[in-house]
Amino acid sequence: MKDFTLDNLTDVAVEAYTKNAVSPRHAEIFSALIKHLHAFAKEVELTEAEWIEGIQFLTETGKKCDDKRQEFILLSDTLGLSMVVDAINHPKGGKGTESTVLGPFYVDGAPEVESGSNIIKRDIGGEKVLVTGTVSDAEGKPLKGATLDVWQTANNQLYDVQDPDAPEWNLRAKIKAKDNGEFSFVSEKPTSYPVPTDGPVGKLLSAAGRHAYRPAHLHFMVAAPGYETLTTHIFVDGDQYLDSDAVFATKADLVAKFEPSTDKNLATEYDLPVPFSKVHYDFGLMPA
């Protein structure tokens, strides 16, 4: 009979999980996971009370998840893990646009609308913004058949799925770009906002002495046939949280100027009040 001790337990566990693993990749992941978990516990000399607290934290994280909120994604985001995985999986080249986190409030199935549409379903006084740009390949060639899944918070710092008074799909849509890759839509100028702090992730941020704010941004998921789907943001230049994003997702190339405009021709074309804001951004997709 083998004794399981602090000296041999890691090796024994690795062997148990790798010798009959269903694939070499499973074995590789199991081995690394066990080694790092055991090394973490040994390094900090984890107490039983601390480990029970950790288990309770993970349990509460799961309980906070539903069809409108994903606390585990938020946990991954606020620990910086989401951005590490993103950087590993989406290297860029040429004019390929940098990617960033999906976030916990993406909802699949937004209504598809034509370029030039207004995606505001409830007006609560946010500054109107005209968003324009193009979708091209990494060499700058316009892409036909591109779509842009867009979503954002409203002026009250809430996504529609957080706000019981918001109509479904408020500030969400799938924009069909024109055949030359150009797109446009009308929305609200985004504002900085706190990630939810009423769950385990909020307690984690508080324990670390971190603020919960994200810099103002628009979410985009940009797709075209034959190309890798891009998940990214456009951040508002000058936002006070660009250097301390709660989820570590800011990148210099994703910051854009939201400029004031009194262009009456554009205002008439897009049914906008004067003045309004406008921002232009060109997306580049990498081959699939």
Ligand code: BEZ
Second form
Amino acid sequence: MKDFTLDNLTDVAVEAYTKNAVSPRHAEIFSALIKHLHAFAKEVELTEAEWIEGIQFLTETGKKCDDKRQEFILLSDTLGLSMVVDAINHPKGGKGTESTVLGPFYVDGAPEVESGSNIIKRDIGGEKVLVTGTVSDAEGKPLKGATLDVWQTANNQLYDVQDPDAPEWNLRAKIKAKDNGEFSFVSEKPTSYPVPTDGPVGKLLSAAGRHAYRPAHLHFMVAAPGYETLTTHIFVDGDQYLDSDAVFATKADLVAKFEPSTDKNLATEYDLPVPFSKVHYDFGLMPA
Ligand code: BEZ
Ligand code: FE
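Output block for the form predicted together with ligand BEZ, input the form predicted on its own:
Let us now look at the entire complex, which starts with that chain.
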């Protein structure tokens, strides 16, 4: 019988996980996972106390998950893993709009509303913003039948699903763009906010001396028949956290200027107080 030693264990485990794996892709992933895990433990000379602390951390992370809270996604986001996966699957340099993280606060099934709608269900004093833009293909041809799922925090830094006092679907909707690709809606200017810190990910951020803030943004999931669905944000230009996003998800091309407007015609058309804030963004989708 051969001993398992520090020198041979990685090779032995890789062989055990690859020789009968159900597919070559499983074998490739198992092999790399084992090699990197073992190399990690060896590099830091992991102590038994640290190993058990890691196990307890992952156990707490699992316990914090339910149908409304996904602490593992938050962990992936705050470690930068989600943006590595995003970059692999949506490489930079394409002609379409850049993507970024989905985040844990997307809720499927938001009510469909016409372009031009107001999505504020409860007004707690946020600055009103008129959001306008277009959805086109990567060459700029307007796309018919496009929809934009939007969601954002309120002025109190909370998404509706985090706030027991918020009405359902507050600051959330599926906007139907017009046939010429144009869309508009009225909302609140988003504010920067901390990712949830009441779970193990909060402890991780504190232990690393990192702040938990994300720069102010509007979330978008833009879809059109025959095109790849785009998951992205528009970030507010000038936000103090643009260079230190807790989840590493900012991209320069996604930063937009929110400018004050006193346009009386627009204020009347959209029932807005003067002055209001205005932002415009043109989305480009890639063929499916
Ligand atoms: C968000 O923008 O909603 C978000 C993204 C990643 C982690 C936490 C929140
Ligand atoms: Fe967000």
